[in-house]
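Only one chain is shown below, in structure tokens, and it's the form predicted alone.
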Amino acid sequence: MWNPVVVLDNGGGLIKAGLGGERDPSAVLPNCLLRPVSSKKWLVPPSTTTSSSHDDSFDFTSAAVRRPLDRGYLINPDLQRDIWAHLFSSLLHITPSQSSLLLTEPLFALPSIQRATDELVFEDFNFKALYVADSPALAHLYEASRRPHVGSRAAQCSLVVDCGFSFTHAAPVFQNFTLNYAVKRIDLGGKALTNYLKELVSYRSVNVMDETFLMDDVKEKLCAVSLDVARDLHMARTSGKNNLLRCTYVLPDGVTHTKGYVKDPDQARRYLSVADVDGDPPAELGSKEGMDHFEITEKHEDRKRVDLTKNEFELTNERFLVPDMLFRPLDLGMNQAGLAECIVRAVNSCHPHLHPVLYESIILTGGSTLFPRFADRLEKELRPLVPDDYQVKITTQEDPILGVWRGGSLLVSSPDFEAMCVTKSDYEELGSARCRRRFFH
């Protein structure tokens, strides 16, 4: 290469960040900065690449946060300077004004968003070129490298549904170019679904309103999609060793440990275990007597006071009914389509030749998507919504958060990369907004 690329993935949740050509980013760390009970001072927080001893050693306990993007979208410049000086000097170890960067943005960032943004790169930094590329693009692009023997059209042509911290898309990429015109967006992320657990075990457990990082950890480890909402929460009823649902968190003491952790995981992992909606239910489950036993079983003596001496919390219906929203926004009082009719919505918005193509190669990327049964259950909302005459096949990510970081990196390497990026002195020379026409964005 002409110069060292930094390829970088500035997610709402997440930065992703490394060298160009390689196939993991060299660092992968929180997007924000963290103010910890025990300090006064504002720190970047730990890569999770980095030694998990170091990790351990720093308390995210009721930390506070500051976030330089909300809703996905750059507010805080001097605070993205303060973390991006940090990731480039101590984890990077590169010099700006002798490197390049790849830099992924939001869909339909406003000029004065992507202004403020060229402005930390050139002017900041003073890195010698830029390239702007969107997620749904990158994602597309690396499952297309890794699918070589896939027929032309799905090379070419897929819908990128990108769960990600901030907000879900529904994008159609052409050729490596994605359909602005056809990208539906549902204002529902991980950071939402995060929150909407905080509530649920603030309301019924203990107050969590201010563990941030706890609570995002409690959903990655024990949340789950259910393919039958119904027969689900009247499992979550049921009492003793019959729930399959119910587990327990067990939450940091700060003295003997400073994070949570699940205190049988085998019995969190038996919910996995249920047939899904075509197969038989639970036998407990299976006659009408059999529920209303389970009823009055739970109420008379099951709903026991919370005993706020213990330093844990037990999770039943909570664990489907978070990760339920992307697919029923209106269950949280949003006036928005779910995940299935958004996408129907994007597919419909294209070309109709197009239509069979987007069908049969849906990618899921972003973090949101790791969820088991994800895959399964938007099949099953999808199918009945599409003709009976289209397939539809859907593709998650061997590892929906790099994804995108990995399809930069790919494209980093592509010999026409040089040609496609804006320099430091075409910046000078013509200013953000003619500079920004070069992306076609």
Given for the second form:
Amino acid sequence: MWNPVVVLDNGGGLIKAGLGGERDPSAVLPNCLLRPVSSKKWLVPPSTTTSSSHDDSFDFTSAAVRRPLDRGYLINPDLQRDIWAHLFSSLLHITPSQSSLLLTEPLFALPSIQRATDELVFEDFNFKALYVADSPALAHLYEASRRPHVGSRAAQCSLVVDCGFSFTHAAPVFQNFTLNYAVKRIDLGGKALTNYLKELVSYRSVNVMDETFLMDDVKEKLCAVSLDVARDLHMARTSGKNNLLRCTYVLPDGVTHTKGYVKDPDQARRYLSVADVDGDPPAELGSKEGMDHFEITEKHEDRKRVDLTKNEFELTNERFLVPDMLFRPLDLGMNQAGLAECIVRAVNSCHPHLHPVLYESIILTGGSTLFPRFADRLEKELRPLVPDDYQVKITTQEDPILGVWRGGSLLVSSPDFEAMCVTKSDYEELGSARCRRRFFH
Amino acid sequence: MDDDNSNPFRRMSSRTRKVAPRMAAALASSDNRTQAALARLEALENDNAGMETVEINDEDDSSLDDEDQGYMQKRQSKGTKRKTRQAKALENARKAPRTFLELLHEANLESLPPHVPSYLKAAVGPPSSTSRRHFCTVCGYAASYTCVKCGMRFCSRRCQNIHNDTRCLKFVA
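Moving from the form predicted alone to the form predicted together with the partner chain:
After this comes the whole thing, all chains and molecules, with the earlier chain placed first.
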């Protein structure tokens, strides 16, 4: 008898959920409860995939946030249950007791957290069966399925760099299994970057300490990775209109627009079109990195004068210094190696025969890899650290946020998926710890 | 349901509230600067969680829509007996979500044999080069000077004045 399999990529920032076998998840929503200032109740945020009127009416301004995951790991199962209950009944419309579940779990989840997860799945929701996957293996599976022609070597093993909301992992995957002894982690992810940007803007211009979602938007629209920090710092100092980095973000006023926006998208895009060559002025202002999604919101004459009725702030060097922290955590005072060195260490922990193969199939996944020029910068830093005779090839995913979910969806459609699951009766008979051995955790 | 009791807390950003005691402790200890830096790093993982009083709610379902009630029936049925205040406090302490660091401490990963990969061993470790770029805490550009009082960086006389007025040892609020 066929039963639906729910694929649930339970991230610290976004939940990606849908039914196995489909190409895209049917629900993507922030994994948190929000309490807007106008309300006394904690609400489940709207799904970002459904663009209904309900979506716009949700007031994210100064909303208080509670997250069930801390540093990527489940710490508040009660909260997670509330969010999942809403997800299953109102967004996915499934009955858990008649479905199986594929759930992603961060690497090295503590035994107590694994137990809490199992209790949540089997005792609170009564799922029929559970498969726990880790995200690097799923990202690898998806990429391997997309390029079967590259050769059997690359299809079997790759190095997945998962730079998400809570942390960054460099994980070698061999034949669909993550080599957990070689995984290296940097404790920096999108959340820390947003908070860092929040802190900088709050100190320098407007207090936005409570505006998590607004600053997420600022970070996504305006931040980019620099290929030459010294040059860009110099560039950011120039005054007036020649400054390619300066751009203005307008805060929502709650009356005419409830969402913040970039004041002048052309101006913001200028930085992205700066060529790699030193001192080369931007010749063309055309969109380069697929940044066409900026909406033109203001006429040209409006942008010349400063509008005092609007709350806005300017960004210059923050635009590249914030994502730069992933490459140099030490600058933040965090005593950890940067991303390039992290990759090298992960590879060096593997068998020497794997080194060349791993370097030539590096897969970038996770939302924080969406910064423009992320892959270029990584390659630039990685190349000098890798032996000359090895090739370095970095693959970016077309949608890094959904890559892991798509891998999960593929895995569910494979014929032997059912045999890999732990069923509810297994769980009741053996308990959590014994069941977990099946997943080699 | 005790959301509506008048809140004694002044409305302020959650960061100030969480960091300030730690900052105060840092100032009292011998190694102020590293402590303050650690507290600042930890603040990068904070959420604006709103008022702390909400955590003490004994009804967890404050957020639910009507259609989710089915899941809740089971849990509500057990709470028929009236609880004393002390029992409630104990219950809340047990139910209160713990931070990941507390759970990590409880898991006692240090006791595992050295060949077992664990959360602690997966951390990437310190970088090979310890050269650190310093950015001005006021304007963000390369900073050549260090504040003698607190150790933060600034790049010019102008930024130093701003730093002294607004930031230097001001975080104890």
